[in-house]
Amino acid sequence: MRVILRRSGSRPGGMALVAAGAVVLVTACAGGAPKKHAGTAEDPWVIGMSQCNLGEPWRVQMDADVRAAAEKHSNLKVIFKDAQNSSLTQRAQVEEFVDQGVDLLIISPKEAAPLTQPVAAAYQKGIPVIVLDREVQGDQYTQFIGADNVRIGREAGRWIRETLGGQGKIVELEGLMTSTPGQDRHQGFLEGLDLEHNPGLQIVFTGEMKWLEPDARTEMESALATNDHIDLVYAHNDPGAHGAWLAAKAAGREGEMKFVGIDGLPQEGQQYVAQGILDATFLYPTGGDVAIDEALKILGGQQVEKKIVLGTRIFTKDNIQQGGQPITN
């Protein structure tokens, strides 16, 4: 499932947003630049592919779907680098790809503010850009690819109210809080749980793991050291759900409580719930097949939407046999 918003205007700072539901497309290209490759399978467009870190298995899933797409196609090469968690690093790497003057970028960033100007260059000199996963600030990218993180972490919150019955205590284990589905997936959090309605739910720690089973695991450790009895743990992925789990059963306290996580990759999070580590995981798919079918829209001249949405879906128990239950509402 897509949920599709489109800007007017063909150019970077075009027109206004029109009326809801109107259709309203971008031009693939900023400056309307010559491509630099012809699109052959003897000269194949050159993208540029620069992640943020490939430390999370959620990211490793990424670039590989994004391979997996693009070998798909004779026409496309595709060049990938990681950014090993540094803002700077990935900053140098754009900069780089822009250098080698590839036909079309796709970045997923590690923060916002940090990259923002460096995608904005990119994009001003006439390379479309991508930008997957983590949104930069303002309009200067070609195209936004990835879910709802504020939509998710409001149904985890909501399957969380309703599994407690209102009433519990819980820890959240955070993502890197810097970034925007680290404040999304929080955000969404407190909305579900909705705590001035339910006044017996109870954060009784918050740590910030970093998207990070090792960190997550330490976080949780504290949290374990500081509350007697806790009944839910919500992470931010599935990863730091793990971790959690990791700590409580080396305490010996792993069947007082729930674990809560975000990704649902198939041979991750999806696993924990059929092993019966993880009590639920939401699908936040990593758009790395939709970008190359957009950048191929792009690079064959096409108009593309400004944002696409992904649809998501909860993994349980009762339907992981079944491939989940998408959520629709």
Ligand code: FRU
Contents of the next structure:
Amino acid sequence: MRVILRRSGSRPGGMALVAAGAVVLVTACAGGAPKKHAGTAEDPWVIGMSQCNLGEPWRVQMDADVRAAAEKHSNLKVIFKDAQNSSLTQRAQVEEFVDQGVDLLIISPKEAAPLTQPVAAAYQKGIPVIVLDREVQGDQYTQFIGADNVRIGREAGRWIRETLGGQGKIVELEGLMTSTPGQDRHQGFLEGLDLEHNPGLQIVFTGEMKWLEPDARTEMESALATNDHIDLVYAHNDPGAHGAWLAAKAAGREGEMKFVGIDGLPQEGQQYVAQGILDATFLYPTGGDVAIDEALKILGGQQVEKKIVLGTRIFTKDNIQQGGQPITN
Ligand code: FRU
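Could the form predicted in complex with this ligand be given as well, to go with the form predicted on its own?
Full complex below, order starting with the chain above.
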């Protein structure tokens, strides 16, 4: 973990405005920041939800989870924006939300570096910001919510080492390596594999599929062309693992190897495991429901944790009917 768990004030920046004795024409909330809406059914709080893309089922699910949780509260309204996998677009959309005067921002950023500044700018203007799933740099936001990707990668690496009995040729298909889950799932994987003590394990091919199934398919075609034998594919997400499987199937080689992914959506990864396409997937919760719970606390003036770490589960053919198994260590 790079960020230490700690408490933080829920609304930054606002006290200075009040202390300066300026004539504040907007309603001031407990923390002192300008609040644009009352948080009633007549005048609901407005949350801007900035999604980095809606091209993958997992992100569609995240927005659906946010929407379902928000719909239970008549004093909340969520406006969704889709950045269509462009950090530049997402940056502009965050700035639009700020200009439009949202009460709180939820962002699931595409990449850390380009989104750090607009998030910090919003936060410094007194808009609470919840960062979901992928991280930004520094600590200029209210709260981060997400699963521990190093841990998930480590569990995947350990499962792979044990399943292969310390012997085998592995392909790693990486997510976007300018996003923190890609970096963390790689680092954890190496820790779990423990190549130093398991010289029989070999990573024979590494490709960056940037979270996208078509890119995974292309990368896997290269891996197949340059390797006579592959024992297992570890992909940083389920679309990647599925793309690899499609390439192996097209080459008539899908039976030669195992496939491991991450996300574990019921309608995607869990389905693939049930169908025997994937050998394992690890749950990566969207956190959409948690974000709404936390947003309500923040808007209500409560203190919240700086970081909330979500849990994970493993799904294999042996436990899929029982809903997978939680990872507790
Ligand atoms: C969707 C996705 C998921 C992955 C997450 C990582 O865009 O690629 O498949 O788990 O993002 O941030």
